[in-house]
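What follows is a single chain, given as C-alpha cells, in the form predicted alone.
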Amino acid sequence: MLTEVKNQWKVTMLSIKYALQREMLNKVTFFSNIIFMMLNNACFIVQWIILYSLKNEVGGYSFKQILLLWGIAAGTFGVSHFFFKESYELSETINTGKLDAFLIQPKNVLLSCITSSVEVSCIGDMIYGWIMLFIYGFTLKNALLFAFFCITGGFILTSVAVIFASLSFWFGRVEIVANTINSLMTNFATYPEGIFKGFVKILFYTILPIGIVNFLPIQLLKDFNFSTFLIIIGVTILFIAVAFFLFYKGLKRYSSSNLMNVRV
C-alpha cells in the first residue's frame, strides 16, 4: 500500500514538472504571468485601503486581518489551481471524452488528469499570500501554519471542483453549475467572516466550505485552537475522500468518445 502511494506520489510530481517545463519554454510569458498575477491582487487592495482610511474595522477584521484572508485567499487559491489546474475543466474533459487519455495509462485516472497542466500565473498568487504574511507578522509559528493552511485549503478548493465536475457522469453538462461554484469560493473568500449572517455563513461551512478554507485559518493564526485545527484536517479528508469516492463512482457510468487522444 505505502509503496502504491509513493509510486503515484512520483508520477504526480514528474506530471507537474513536466506541465511546468512545457510552461517555460517562453521565459518572458512565463514571468511577465506572475508579476501580473501578483500586481493584479496588489489592485484590490486599494478599495480596503480608502475603506480602512474610514473605518478601524469591518466585519470584526482590522487592517492586517483583512491582508492575512487576501494571503491564505490567494495562497489557496494558486495552490488548487497550480498544481490541480485541470480539476475545473474536468466538467468538459468528461464531457468530450477527452477522459480517454487517462484511462489508458498505468496510474490513477483523476490525479493524472487533474495534473496534467499548471496555471503559471498562480505562482503569483503564493508569492502573494506569503507576501500578506510577512505584512501581517511572520514568525515561524505563522509561517508553518500558513503553509499547513494553503495546502489544506488548496485541497479542498480542487475537491469542490471535483464533486461538482463528477456530476457530469450523470447530468451530462454542468459546466455553468461546476464554474459557479468555483467562482463563489473565489469572490467571497476575500470579505471578513462578520458581514455574512444567517443561511449564508451555515452555506460557508457546508456546502460552500469558505469559511473552513479562509475564516478559520485566521482565527487561528491570531488564536491557536488545537480542536478547530483537528477540524480543518477532518474536513479537508471529507471533502478529498467524497471527490475521489463520485469520480471513480461516475466514472463507472462513463463511455469512451473514441478519441485519438495520446498523453506522451
Given for the second form:
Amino acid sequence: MLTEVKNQWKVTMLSIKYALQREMLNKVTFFSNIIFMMLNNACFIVQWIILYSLKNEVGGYSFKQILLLWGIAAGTFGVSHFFFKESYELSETINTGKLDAFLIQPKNVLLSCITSSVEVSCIGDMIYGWIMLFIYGFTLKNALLFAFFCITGGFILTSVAVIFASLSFWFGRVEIVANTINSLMTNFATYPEGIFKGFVKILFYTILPIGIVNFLPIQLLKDFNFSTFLIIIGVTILFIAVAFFLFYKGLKRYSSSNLMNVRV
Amino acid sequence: MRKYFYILKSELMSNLQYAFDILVGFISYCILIFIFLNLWKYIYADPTELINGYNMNQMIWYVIITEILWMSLGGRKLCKKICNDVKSGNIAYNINKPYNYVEYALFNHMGLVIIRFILVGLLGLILGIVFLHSFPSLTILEILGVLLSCLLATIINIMLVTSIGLISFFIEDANPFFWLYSKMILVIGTIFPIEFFPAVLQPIIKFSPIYVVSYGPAKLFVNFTMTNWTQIMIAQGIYLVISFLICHGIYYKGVKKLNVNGG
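Now show me the form predicted together with the partner chain; what you just gave was the form predicted alone.
Now the full complex is given, and it begins with the chain already shown.
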C-alpha cells in the first residue's frame, strides 16, 4: 500500500515536472506570465485602500486581514490551478473522449489526467500569497499554517471542480454548471464574510466551501483553535473522498469516442 | 465602408444564434452585482447618506453601468483572438484581403458586442430595478446621450484592446498586458467613480482612458448634466483619434516584422 502511494506520488510529481518543463521552453513568456499575474493581483489593493478610507473595518476584517484573505485566496487558487489545472477542463475531457489517453496508463486515472498540464501564471498567485503573508506578519507559526491552508484549500477547490465535472458522466455537457461554481468560488473568495447575510453564508460552508478554504483559515491565523483546525482537515478529506468516489463511479459509465489523440 | 458594415451584419447574425449561451455566461455578472450590492449596503450605514457626492443607489447604478460596458466588451476574447491570429500566422489570410485588418477586427467584434450589450444591459437594468426599486430620472434625449457615450466608449475600448493584442507582433504573448489593462479598468474605472480617489490622483485618472471608457457613460447615467455630457463627448472624440492612431501605428509597424512560414 505504502509503496503504491509512493509510486503514485513519484509519477504525479514527474507529470507536473514535465508539464512545467514544457512551459519553460520560452523563458520570456514564462517569467512575464508570473510577474504580470502578481501585478494583476496587486491592482486590487487599490480597491481596498479606498474602501478602508471610507470605513475602519469592512465585514469585521481589518486592512491587514483583507490582505491575508487575498493571500489565502491567491495561494489556494494557485495551488489548485497550477498542480491540477486539468481538473478545470475535466468536463470537456470527458465529453470529448479525451479521457481515453489516460485510461491506458497504469497509474491513477484521475491524478494522471488532472496533473497533465500546469498553469504557469499561478506561480505568480502562489508568490503573491506569500508576499501578503509577509505584510500581514511573518512568524514560523503563521508560515506553517499558511502553507498548510493553501494546500488544504487547493485540494478543496480541485475536489469541487472534479465533483461538478464528474457529473458529465451522467448528464453530458455540464461545463456551464462546473464553470459557474468555479467562478462563484473565485468571486466570493476575496470579500469578507461579514458583508454577506442569510442564505449565502450557508452556501459558504456547504456547496461553495469558501468558508473552509478562506474564512476559517483567517480566523485560525488570528486566533488558533485546534477543533476548527481539525474541522478543516476533516472537510478536506471528505471533499477529496467524494471527488474520487464520484469520478470512479462515473468512469464506469464512460464510453470511448474513438478519438484519435496524440499527447506529446 | 459598406464592406465593414457587411462584416458587422454577418457577425451579428452569427452571434444571434448563440444568444442563450451568451446569456448563461452572464451569471458572473449577476454575482458581481450581488457582491457589490452587499458591499455598498455595508459601507452605507444610511442609504441616503452621501459619500463623495454619491448616495447608495447611485453607487450601485454606477457599478451596474460600468460592468455592463466591461462585460459586453468581451475584451479577453478579442485580445486572445488577435494574439492567436498573429502567433499562428492566420493574420496572413486577412492581410491580403481587400480590407484593413484593424477595421475588420473592430467591426467583426462589434457584431458580438452589440448582442452582449443588449442582453447584459437588459439584465443589469432588471437587477438594478429589482434590488434598488429605483431608476435614475432621465429624459429620452438624455438616455440617447448616454447610449452615444456608451457606443464611443466601446469603440475606444475595442481599439485599445486590439492595440494590446497586436503587441504579439513584438513579444510572443500579449495576454499578460491585457490582464493589467483589464485590472486597471476594473479597479480604477469600474468599482469607484473618480471622486473616490485622492485629489492628487483625480486629474491623472481624468486624462487616462478610464475617464472615457468607463467613468464617463456611467457618470452620465447616474447624474446627467449638459456640461458633463459635452466634456465627456470632447474627451471621447480625442481618445477615439488617439486610439485609432496607436492601433494603426502598432499594426503597420508589426506587419513589417511579420514572417509567416508556409504550411
